[in-house]
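Here's a solo chain for you in structure tokens, the form predicted on its own.
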Amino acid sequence: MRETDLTSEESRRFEVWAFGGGKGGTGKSALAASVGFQLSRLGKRVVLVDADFGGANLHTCLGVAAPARSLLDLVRAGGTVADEYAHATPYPNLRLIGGRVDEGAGGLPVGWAARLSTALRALPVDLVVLDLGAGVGPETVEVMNLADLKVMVSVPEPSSIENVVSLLRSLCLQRLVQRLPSNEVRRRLQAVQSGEAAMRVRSVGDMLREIEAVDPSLLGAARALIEEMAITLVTNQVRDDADRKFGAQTAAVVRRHFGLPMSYAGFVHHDDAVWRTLRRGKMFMVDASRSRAAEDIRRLARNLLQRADQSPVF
């Protein structure tokens, strides 16, 4: 591909992807780093962003030192130019905006999420890959809702379904609260985000009924806001055939019972090569490039590009 093809605004298909999950320990950061690396190998200009406020470790997955300036520094400075925070890595086409490991996200300025979205989308790249913190904290949900493609990372355990659904519920409620043009509807939805009222709103259908009770004319807009969300599931640390089926089954449960159009992108096998290379401070996809998990990552990256309606560059 010619350099002019890479930089042409007409041919550029910009995407922001976010890797999140309802719990820690799923290997989400290593997965985000590995997918970002593989995308860069396919010719995409990629910036990895550590958006795990206060628990940053994405740099360790790349085998590099923590950058001097972090995403939190950008957010707190109130700027909209992220390029100067994107540090080079040893790998072509791949840069990193690191996170802070010494503090949480307390005291973020008003309007930080909108400014962050503007800054990320102004980056001169093809893809921004966000590694989010675990759980359903407000900052995590806020950043995930900025992404064009939301990648839910789970492990093949029954509790993962509950964790994934909890994050999906928070994402949908926040999206509706922020975008529906009715103060009364927003107050109604905010009331069911926590407390006793939360028990009656467990699915998209429940949310729509809450909206209908206040303003039926907004039902169409609410459905459109939910249906346009691009959400896919990845199962990590798969060990056997039952585990391999878990992700597709979980996505089907979410579609049927939660009412959200979730797709399934694939799985990555449990592989001791991953933790061995991370323990040595190496990049897994380089140090163990012939492992089974590395092959899974290469297949997953292709699947995610197809899910985002992009074509790999070979």
Given for the second form:
Amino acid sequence: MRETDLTSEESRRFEVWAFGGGKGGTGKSALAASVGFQLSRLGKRVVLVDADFGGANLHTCLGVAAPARSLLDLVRAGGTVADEYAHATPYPNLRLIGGRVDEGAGGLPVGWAARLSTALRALPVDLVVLDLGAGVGPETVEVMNLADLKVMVSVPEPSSIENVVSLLRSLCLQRLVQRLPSNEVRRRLQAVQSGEAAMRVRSVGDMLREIEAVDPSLLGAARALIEEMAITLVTNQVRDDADRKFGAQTAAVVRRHFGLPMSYAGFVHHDDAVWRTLRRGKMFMVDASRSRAAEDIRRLARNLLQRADQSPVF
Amino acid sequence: MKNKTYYEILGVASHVGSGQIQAAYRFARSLYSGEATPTYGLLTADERDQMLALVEEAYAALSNPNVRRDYDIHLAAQGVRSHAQESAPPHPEPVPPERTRAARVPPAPDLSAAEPPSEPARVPEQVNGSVLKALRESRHLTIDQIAALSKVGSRFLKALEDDRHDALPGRVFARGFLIEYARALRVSDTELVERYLKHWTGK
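Target state, the form predicted in complex with the partner chain; input state, the form predicted on its own:
In what comes next, the whole complex appears, and the chain from above leads the way.
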């Protein structure tokens, strides 16, 4: 298939995607940059957004300098017009709303997330790809909840999957707290976000039981809020056969034991070509376009566009 | 809350063939047998062991055509009830294994209402394995003939006659076997099942 062959549905859809995963060092920025690049090669007009407040370096993955005006500048200015913050890159169809590595997320104005959402959705593009920071801080979770597709990036290690599950839990709780029309339910769910109660409320089923205890009439709405979340998993830095099975196994465990319908989008091999090009400040999709990782990214971008679930079907 | 069925434990739809059951079983085994990285972060060693035991139990039941058929009959009856109550969540609930086991073998449904026996005959007030055997012999039938008529494995029929309840895969299966046994004997399945299960000592 030629790279420009997109179905009419794929060409038409506007979407915001977010790459997160809770753990640092899993390659979220490199993945977001390379998938964004690949989508632009497929003819999509793409804006990459560096939402790693305090650790912004998406520009480095693209091989460009830090932009003069950042995402935080946009948010702090209370702006709802993001186009002028989207800087050109050397690549056609691909622009960047960047960040500076020395700025933190403190002092965000009230209502910033809603304004950011408005600003991003007003961009004259086909896809916005957000790169999130590590951790499960409220700003990170809030930005991820803005996205139509939440891409969890994990490396095949137990600590990484723990962080993914922690982020999933925070995403669900925040979404339910923000959207369910009941102060009592909100208070109850906020109380279980941390502390001793956090151990009691681990899965979606536990959350639904908490809601049911306060107001059973909200159960249907709560289920719908969780069900409509599009979440998929990508395994990065895959080295062997066991690693290749990691993504499908993780998605199955999350579905079966966390109660969330997470799909599995695919994996990217560990590839020295990636760090060699990154070290030279280059984009590996260009400078190492024949590498195994670049091939994986091309397949992954296609899977993400098609929402293709790579989980085994029985 | 909905509890997991054998199909949900293996992660398959209820209409799949035996090949898919086997593939799903191998996948589920790989999840909980300690070889899979993801389960370390999410499940304790005890939870993994319990899930593994459930996976084995589910596969033992669903890989046996006779047992699976009886289980499906039970699920169908359950399905009618759960629709009426509209209690099923959109996705399988994460149920701790210790709760799952008890819930998976619920009070058995009354299947007799759906299909009454064609020629009900008198069933003794007290029914145990010896009574089953006596009824069978009074009709000059062997265990193998009952097995052929009922499509229930002869070892299960023998276990029923010997009152070896632990040798049967569970109360709900025993109920299914007894219904078939009763029909093969042309006696009232309702009475036979109810009276036999009064003395049930198995799981």
